[in-house]
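What follows is a single chain, given as structure tokens, in the form predicted alone.
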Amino acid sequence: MALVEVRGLRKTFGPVVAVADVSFAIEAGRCTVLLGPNGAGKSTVLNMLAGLLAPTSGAIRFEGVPAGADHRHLIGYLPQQVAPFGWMTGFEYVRMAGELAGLDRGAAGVRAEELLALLGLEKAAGRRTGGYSGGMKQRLGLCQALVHRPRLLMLDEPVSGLDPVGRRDVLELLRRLKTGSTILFSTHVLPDAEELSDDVLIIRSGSIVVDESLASLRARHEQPVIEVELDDEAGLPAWLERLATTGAAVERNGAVIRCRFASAAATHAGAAEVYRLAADHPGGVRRVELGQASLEDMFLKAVQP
């Protein structure tokens, strides 16, 4: 069942068309990732869904909410840049967010303590947020987004500015939230998107170009890939020349060669050629890996003109 339906959403700023014509549905209980290059319209779409921007045209409908009625109480939103009031403590900020969302003061305080502990901020709860690091502010933003137990959690670049430990903690939290929440998030970190998402939206030049489950997308674009990493670039031209004869799409990044094949038979022939080249190569071969096209491959194919 669709929790949210978006139809014909458009946003212009004078002559600039930020979002041209966007339609999609978000299913309840699923995690959807919104992908796109910089300037494609991701943040504008999220801001319209959150009620921070009024659409130029189009409609946003939430399940159980009459057309035109306010749906903001159903949403928890983490913006790309978190800017809490620096004179407030972390606890005060999250409690205030809970009260603004309709919780009474006592319930908002209990929920604030619970979330600050969950996000690893309990020791900093009594400190003013002006002294928080960027990663701490990001986690504080997650606390305010979750404080009222929203039906839809929207996150704009949720691991932006986090160190590796903070990023791991936030990703683990999102994995846990997936079991009982509906999540829409944008990111440039495609491995995170592939790990967390059930459904994929890709926006290009203000329009949705992919709206599909990750499983279906993988099935349609499944493509064998062989990746070879050499110790150095000696003999690289010979590798590229001979692998091109296998019919593979060959890419090079330094001493790494990536070959995409159209069929299992072509992959078999390509693998045989790779091993022959490895035997003849004057330098060392660090690794040879056989895999499938990733979400990054599918993303690049979708956003390139």
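Here the structure is a predicted model, which is why all the values come from computation and not from measurement. For clarity, a rigid core is taken as the largest C-alpha set superposing within 1.5 Å between two forms. Residue numbers count along the first chain shown, from 1. What changes on going to the form predicted together with the partner chain:
Ala272 is among the residues whose C-alpha shifts by 2 Å or more between these two forms once the rigid core is aligned. Relative to the superposed core, Arg242 undergoes a C-alpha shift of no less than 2 Å between these two forms. Core-superposed comparison between these two forms: the Cα of Arg128 travels less than 2 Å.
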Given for the second form:
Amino acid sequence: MALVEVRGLRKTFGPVVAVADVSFAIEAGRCTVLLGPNGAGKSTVLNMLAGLLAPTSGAIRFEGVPAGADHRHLIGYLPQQVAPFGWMTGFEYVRMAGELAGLDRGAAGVRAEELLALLGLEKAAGRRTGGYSGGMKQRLGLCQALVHRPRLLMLDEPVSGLDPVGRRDVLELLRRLKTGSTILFSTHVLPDAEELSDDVLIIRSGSIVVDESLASLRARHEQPVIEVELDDEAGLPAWLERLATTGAAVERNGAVIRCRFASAAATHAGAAEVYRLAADHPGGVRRVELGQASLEDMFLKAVQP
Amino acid sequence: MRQWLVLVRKEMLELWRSRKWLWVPLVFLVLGAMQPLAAYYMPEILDTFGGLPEGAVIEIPPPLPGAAVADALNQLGTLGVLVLALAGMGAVATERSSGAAAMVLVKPVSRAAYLLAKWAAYNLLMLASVAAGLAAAAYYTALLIGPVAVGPVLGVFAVFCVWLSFLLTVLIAAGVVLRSAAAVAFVTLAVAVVLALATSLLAGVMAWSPARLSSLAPGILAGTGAPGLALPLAVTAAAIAALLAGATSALRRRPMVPG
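Please show me the structure of the same protein in the form predicted together with the partner chain, now that we have looked at it in the form predicted alone.
So here's everything in the complex, that chain up top.
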């Protein structure tokens, strides 16, 4: 059995259907991303898994936990808004979280110190959390989620409200945590998902529309592409016509021209011609790049109604 | 049970860090001491501020010791309740709306343990505060007015605390249902006032009312006894249990998500 199995999960708030029908499984050791636009139902799904919201219908089963029994001891949860008690110090907060999860006071204290050091909060551990910055609160939230070594780590938008540095830090941390733990995190940003996840769940208006491993999504949707970014658009129409003779499908997005070929081999063959043409462009070229198209197109298609 | 103790410790620490452990008992102490002091110094007070004609003789019989303590208790039952309601109005509502409660309840903690920890902590604060207030009242009464029997004071302490504990239970339960802390305080005070008024106006029908625990106090202190005390005691205890059970199940059904 998978670590978690979710079947036919549904949540309505009065007439509003927040989650229509969600089923998926999470295998132990995998990092799964729950991806979707704002309001798609990501947080609702996570809150139901965390036991904060009762599902209207459907079942959540954890490996080794009888149906209907409490599974919260298996979960570490980082909510979207980390709200520690402002009058507690960081250390006290993480220790209390550990005690609430069943550790005794001594063990919880040791573990709290260890985690606070791991997340770079050792200097702030003795200060009240009321004075913590957003990034520090996020890291404190991770400490309290990890304190009891949960089987499943659930993170609701772990990097959305952070500045670029904080975001970098948290992503780096998650990458380190990835080995050996099972993670389910939500985001509305595709690059974060691509960076970390093994499996991708895309949710749109309360239903799962994509449930696939990142590797197989990549294999299906990624194409080699040559991107040319122009300095100036002088003489562009004529140049685009010449570009089309290379056999590439040309697509323009502002100053960025994308040339797609039918296959990797064709890309190779066509690349030399595109480079030569780029050098010829009357307005000058800022950048020419041969690479893989990201999953963005696929994502946009999946999340648009 | 273990989790409950952890949460009680958290609540106590919060009450301490927010200085509620200091100012709530202090207010009760002052309220308790003021009544016998005012009764004793009333002639002087009237003399100073009364603006009575020259030569007027003021003869105010000093109150009986029991009545002086009962007056003090009356103050605790009005202003003291107000102070307790203000101190505890955010206990549940604020934690719920900030998301702090959700972060506690994702741990394997029962809803009952979460609520009972708050209930226990605020009850301890209340017990200490009432003890301070009554002790001050009894001390100054004994000092200035006349001897106070310890037995009735202890008895009235127990009965009065059951009434306040009932109001604290309303306070905690209202926090589960209402989002605004001010509304929680309002509901609690409204319950106290309406019950007390109804009990004094409709004494016949309201013999069971928890507010009788407060209105029977003068009799207990005067030594004339408190007829029919068992009924309101039993009703109040049952009401506390029912409110706590109802609040727990309401908390289970309520989404614990901020916003």
